[in-house]
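We begin with a single chain expressed as structure tokens, specifically the form predicted alone.
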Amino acid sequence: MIAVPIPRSDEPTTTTKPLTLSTTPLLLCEQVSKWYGPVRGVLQVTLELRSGLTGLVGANGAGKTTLIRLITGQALPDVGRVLVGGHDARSTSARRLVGYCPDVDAFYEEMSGRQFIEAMARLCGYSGAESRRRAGAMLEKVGMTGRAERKLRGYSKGMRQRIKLAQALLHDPPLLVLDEPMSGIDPVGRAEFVTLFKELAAMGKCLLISSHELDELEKLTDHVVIMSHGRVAAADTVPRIRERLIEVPTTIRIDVTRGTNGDDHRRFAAMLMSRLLDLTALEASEPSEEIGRLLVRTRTPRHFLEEVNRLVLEEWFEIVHLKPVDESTQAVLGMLLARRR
């Protein structure tokens, strides 16, 4: 947990320049690289964010945590620079602009939820009265008012997530960096968090939300930054990224009804091979008496799907299941990077 020192409520705030979001990015990473000895954390990452909601997605080890540590000033880049509101990310001026919700817990377990939030507010520089006011407001915002007097050691995972979010919001920062904020949250809580995040974005705040699940982030925003092996593999809207992926080599599973003769799936496979020259692999199996399964590797998924559609209409094959089997985030990222190289 990080307490960010900010001006007291009765002090002027002239130490931090006002942001002009139309011209000055709230977050700017320029060719940032970070190594841990021989291990690469991130490599040549360039990222620019203003207001709105952006998802940060990638498999474990993709570089998300390192990038977050650089943005929040917990780590120093070996190459490049990270600016928050035009200030170096490790400076006090930058940290005043950041609210950070980490993925790990770091609580004073003997405190109640309210005591913890008030203590974090005091560490930020607020007076006792202002700390109590802000703590109460934030506890209400994250739905913890009725449970705020309980000891932190008795909190569930979801309740802990809410408390971490409350402390990130305490000083009303323009940039929120949220690392796996919905981990351990029940469906009702997830819906509440989605609503809250969208409200914050509508207020003009910049939210960077990390997750390893692309589907989860799609419920929040179309704009995502996808990382793999320490690099930014793609940064765009989800539909545009998918459009780019439609022509990436893909393995597709097709379940075909075997028909009265029991070999319709093999005839289907033979016709595919005769029509499509860009198939790189095709494997047929018989998982049941009624269904035959094909695993097809194609270099041009769009053309492949168009041809499958024609073949079904012309020959009346019955397809009961068709799905890419390597559409996971990890596979997508590797292909994007290989294509870029």
The other form holds:
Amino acid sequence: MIAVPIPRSDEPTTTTKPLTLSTTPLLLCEQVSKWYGPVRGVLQVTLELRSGLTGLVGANGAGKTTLIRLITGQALPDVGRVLVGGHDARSTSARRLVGYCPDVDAFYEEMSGRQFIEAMARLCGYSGAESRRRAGAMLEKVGMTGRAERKLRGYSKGMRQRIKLAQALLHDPPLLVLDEPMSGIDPVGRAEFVTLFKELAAMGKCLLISSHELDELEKLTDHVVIMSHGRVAAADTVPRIRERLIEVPTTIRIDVTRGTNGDDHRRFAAMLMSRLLDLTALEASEPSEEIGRLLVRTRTPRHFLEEVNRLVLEEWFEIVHLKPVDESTQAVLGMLLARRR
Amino acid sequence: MAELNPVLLRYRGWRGSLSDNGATVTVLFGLGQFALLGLAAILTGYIQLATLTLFMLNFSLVVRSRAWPVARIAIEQLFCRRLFWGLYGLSLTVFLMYFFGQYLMSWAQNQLGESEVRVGAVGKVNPKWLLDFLRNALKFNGSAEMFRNFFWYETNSVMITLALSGSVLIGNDLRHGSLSFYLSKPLERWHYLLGKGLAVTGFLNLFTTLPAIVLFVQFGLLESWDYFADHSQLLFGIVAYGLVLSIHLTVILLALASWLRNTVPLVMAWMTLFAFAQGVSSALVDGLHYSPRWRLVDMWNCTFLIGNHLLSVPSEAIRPAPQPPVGEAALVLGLVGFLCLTLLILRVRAVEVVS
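Form predicted alone done; form predicted together with the partner chain now:
Entire complex below, previous chain first.
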């Protein structure tokens, strides 16, 4: 395990509504485990969130949804405890602090979008007039005002996502737990959602966003919680996680100028192999007449890069491009998952 | 002679000095005790009353702010289903039959001087015969039997609606995951069930108790003001019967719906309890002449029997006969209600949104 708590002091803290929970973490999971009979949901998860945007990523069955259910008080942990604003996550006081956007589309199809949002507002305890006011405001916020009178059964996937988000925002909760909120939304809608999430984070709200689409999460936030086999495999910013993974086997692509003889890249490869004994794979190709490409897999990336530097300076090889092919969070996730297996 | 103990002397002296008015002191002491006890009782009573009032206030607040929004969604759902409109139409037809039947009876009463009157498509009939038919055969006479029959007809269609609505109200929430929307809001699990129960109760009373009260008022207005005074017990019976039906059917429906989520098993269980059991008990008692206690396996008959008792219907007017004692029917209903409530509580405690 790389890290557990996420320090959020570097996040913007311009709040429109001052949080009285500054000393208490908004979300605290302490050694939480949950089993469904013999099946492990989550195991010894410890997590602390205060504000800002946090991504929750992991493969199918990694335990994301179980963790979200525990946080939103819909499931009871077998071991450990989940506190929201210092209250047990299952208590009414805790649920007042949480806005939840589920991944399921289980609406009452015969209702219109507005009726559904108003009904959800009444469930929050608002009067009829206040429910209508809040429903109107939230529908506007998610860009559904013009389509609010249509029946839910006629909504597209994207519209449904917007309605689910609107109902989560109704009671202005400081903690928003969003399960796959951008799934099925068109690119324009995604951009709007990203802006909205960033606005909410800037207002001091804490957002925990679960997604399979890591590229989308990276547009939103650097902070990620990576889950694997029910555990938190890593929880930090992507660069920090990457930094910690520096000694993890990595595949690197090197484009070398082929030179006058046309085989400089092969000579470079031969020298690398003689100097570095830990190369597990090396593949050479010629994508063009000028460029020779090497695909190298090393167990010690730091040492490898130092040797490449030395070699270039000593032998005057011309490196056009050097890049780890697994730079993205997807690769980080893949590595982490592979490590834990 | 031994010397007297000075303490004893002092004691004797004390007794001696109060010996003349000792009885007065005793009485005063006793009255003081009673006064203190009374004061304590009043204070305790006030405290209990205050606690009860607070509880009721809190409960009504919870119902209004937490359970009612859930009930409202449930009622909207029940009225949105087109499938149910046929059943609502049936209930409305029964009510209208009784409602206009009373006007027809009133009209026939005014036509008693005539030998024949024309009644729409039926043709010409003797008003006396018509009046007898309405009063004695159809029991449009404002009696307990009329309201008993009205409840019987109405509950037939309501029971079918309830059988189908169980999965709509609760089963679908559990099956499709709509429960997430409720449980992620500041609601307790029992608020959710209370809301659903409130919806079932409201729905049931809308088709049974409320129209029965309307008929009671209508009959009083058509007959005479004395009807209200003479039949006040009947109004109590109507409300009590509605209450028994509401509580009993709501608890059973909620318990079944929370354990059997799909429509088909729920309808099957419901039909077993209220239709199959009726057939079995009828076959045993009426066919094989077993003890009338076998009718106790039929929940519907138990409620019907209690309803008859509450409406003060004479026992010889209860069909089918013979019937078991009312007390036993009440005991069976109580036990079944308790069992269902226990199952419901277990379910509420265990409920987790797990797909």
